[in-house]
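Below sits a lone chain in C-alpha cells, taken as the form predicted on its own.
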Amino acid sequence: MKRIYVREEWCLGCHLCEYYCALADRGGKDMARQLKGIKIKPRIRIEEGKEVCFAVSCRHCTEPLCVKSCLTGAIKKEGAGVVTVDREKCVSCYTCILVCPYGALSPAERGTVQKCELCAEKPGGPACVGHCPNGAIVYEE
C-alpha cells in the first residue's frame, strides 16, 4: 500500500503542507480566499525542533490501534488499506486520539475526529505531498 513518508532531512518546516491539506479539506484552488480569517486544522502538522522538523500524519497502520479502539465503528480500515474516519458515526469520544502511537488524530471543526485519509477523493493524490517545495513528503510503497 502506497504511505506519505516525510524525509525529516529535506523538512524546511515551512508549514505549507498544512495549508495544503486544509485547502484541499475546504475544497477550492485559491487558499488566500479559502482559508483567510480562519484557523486551519489540517490533518498533517509540522513538529519542529532544534535539530530537525518533520510532519505528523496517519500511517496506515497494518493493525490499527485506532480501528480496534473505536466504539462507535466510525474509523474503518478500507480495502486498499486506507484508514478512514465516517463522521456521522463518532461521538467524540477521542479513544482513538489516546491510543494511536503516532499522535496522527485530532479532533475536528465539527467535534469529530480527523485524520490523513490520504486525500482518496482528491484527483492527483495527497495535496500535501503535491505541493511541498523541497521534496520531502513523498507517497509511495
Given for the second form:
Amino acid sequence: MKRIYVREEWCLGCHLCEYYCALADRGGKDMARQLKGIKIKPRIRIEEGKEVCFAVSCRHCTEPLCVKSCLTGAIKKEGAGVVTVDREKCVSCYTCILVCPYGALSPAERGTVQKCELCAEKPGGPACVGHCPNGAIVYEE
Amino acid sequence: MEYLIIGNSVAAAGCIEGIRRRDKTGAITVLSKENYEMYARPLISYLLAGKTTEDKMRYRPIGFYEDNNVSLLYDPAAAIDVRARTVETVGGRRLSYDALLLATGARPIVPPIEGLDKVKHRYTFLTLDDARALGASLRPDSRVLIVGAGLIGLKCAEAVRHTCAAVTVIDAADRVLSSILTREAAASVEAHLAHNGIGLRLNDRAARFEGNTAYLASGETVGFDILVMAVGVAPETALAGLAGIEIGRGIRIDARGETSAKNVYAAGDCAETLDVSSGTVKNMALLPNAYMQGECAGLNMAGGRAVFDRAIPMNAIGFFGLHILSAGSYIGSTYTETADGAYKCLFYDENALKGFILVGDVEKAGIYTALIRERTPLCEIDFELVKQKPSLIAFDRAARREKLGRAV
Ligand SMILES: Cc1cc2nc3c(=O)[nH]c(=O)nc-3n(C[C@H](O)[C@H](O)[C@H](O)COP(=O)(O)OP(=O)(O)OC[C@H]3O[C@@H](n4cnc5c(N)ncnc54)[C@H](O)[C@@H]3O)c2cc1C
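Please give the other form, namely the form predicted in complex with the partner chain, since only the form predicted on its own has been shown so far.
Next comes the full complex, this chain leading.
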C-alpha cells in the first residue's frame, strides 16, 4: 500500500504540514480564515531537536497495535490497509494512545481520538505531502 | 480442519481473525454462554451512562460471523474430552475438533460476607446483562454502594453517578486503583473522584450486611438501596481443570498459546500470561492482551508459528474527563514530574524503562509503553530527553529511519 514516509534530512521544521493537516480536517481553502487564532490539533506532528526535525504521523502498521488493542472495535485496518477510527463508536478510552509506538494518535478537537487516515476521502492525496515545500514527506508504495 | 472456540468475546475474535489469516475455509464453531453476538465488554459502563448504545457496542460489524464463515451456537460448553477431542455442550451436543480454543474469560469474585445473600438489589458488573439489570433497578433516589475501588468498581461508580442520589465506594486498600496506582498517584485521582461526587471509604471493608445497611470493619455503617460487588475477577478455568489441563494463575499456556493438552489452546482472561516487564507469570485481565493471545492462538491452530511474548500490564482509564495511563511494573528508580494538574512517574533500572503512570497528560504515552514492551536498552536512546517528553527524536538516526522511513 501507499504510505507516508519522512525524510528527516529534508525537513525544515516549518510546520506547514501541521497547518495543512488541520485545514484538511476543517475543510475550506482559506487557511488564514479557517485557522486564525486557533490552537491547531493536527494529525501529523513535527518533532524538533537541536539538530534535527521531522514529521510523525500514523505508519499504518502491518500489525497495528491500536487496532488490536481498541476496546470498542472502532479502529480498523481496511481495504488498502488504511487504519481508520470510527468516531461514532470511539468512547475516548485512549487505549490506542497508550499502545501506539509512534505517538501517532491524539485526542481530537471535537472529542474522541484522531489519527492520519491519509486524507483518504480527499482528491489529490495527503495534504501534508502535497504542501511540504521541501519534499521531506513523501507518499509512496 | 475443524476449529472449536469456547467463549464468544475478545479472545475469540482474535482467534477467528488469526485463523482466517491462514485458513479461509476450515469450519469454525463458537460456543457462547451469553446470548449476544460479541460486544465490547469494557463499554458496559458507558452504556449504563448513556454514552454509547448496544448497537455501537458491537465489537465487530454486523455480518462478522457470516463473513468469516463461523457458526455461532448459543450453547455453552459443559465438558471437554481431550483424548477423544470432543466437547459436550449444555444443550446436549457433542462436537469434535482438530483444534480447540478456551476463551472462557473471567468471572466475578464474590467474597463470602455475612448477610450478602440476603441483600435484595445485589449485582456484579461484568456483562451486558449485569449492566441492563443494574440500569433497570436504578432510581433517581437510589443510594448505590460499590464494594471495590478497582477499575470495574470505579467505572461503575462513574456510570451511575448522574442517575442516582449517592454513590459510595469502599475498598480495603489505602487507595483507589491499588493495582495500577501508587499512593502518590492515587491522591489526585481520589480528589477528582470526590469532587465529582463519589464517596470513598478506603482502608475499610464491609464486614456484614443487614437489610439495606452495610456494617463496616471500622464500626461505621452505610445505608444503600443497590449493592454492586466489584472486588475483582478470577480466571474461568473450571472446564479446563476438569479436563485435566494444567492450571496456574489461569489456564497455563506456552508462548504459542497452547495448553498442556495438545491442540488445545487458551487465550485472554482465562489464561495466564508472562509479564515481560517483571518476568513474572500473572493473570492479566486486559482486553489488548486477550485479543493478541487469541490471534496468536488462532494463527497456530491454523498451522502457523506465531508467538506472543510481549505482554505487559497496561491500562488506559478515565473518570469524569481525567485520563490515567499506566503500563509495566513499578520497580527500580523513579522520575516524577507534577505540572499543571498533570502527574507523571517513570520507573526504570540501569538498562530499561520498567513502568509508568501518567495522570492528566497522555500525549504520546505509547512511546513509553513501547520502550517497556520492547525492553529497549536505555543506552541506545537519549533517556534524559525521553524522561521529560516521550519522543522519537530520542532514538538515533538509524532507528528513526527504521520507524519512519520504511513500512512497519
Ligand atoms: C466494566 C469493565 C471494564 C473493563 N475495562 C477495561 C479497560 O478499560 N481496559 C482493558 O484492557 N480491559 C478492560 N476490561 C477487561 C476486558 O473486558 C477483558 O480483558 C476482555 O473482555 C477479555 O476477553 P476474553 O475474551 O478473554 O473474555 P471475556 O470477555 O470475559 O469473555 C469470555 C466469554 O466466555 C463465556 N464463557 C465462559 N464459559 C463458557 C462456556 N463454558 N461455554 C461458552 N462460553 C463460555 C463467558 O460467558 C464470556 O461471554 C474491562 C472489563 C469490564 C467488565
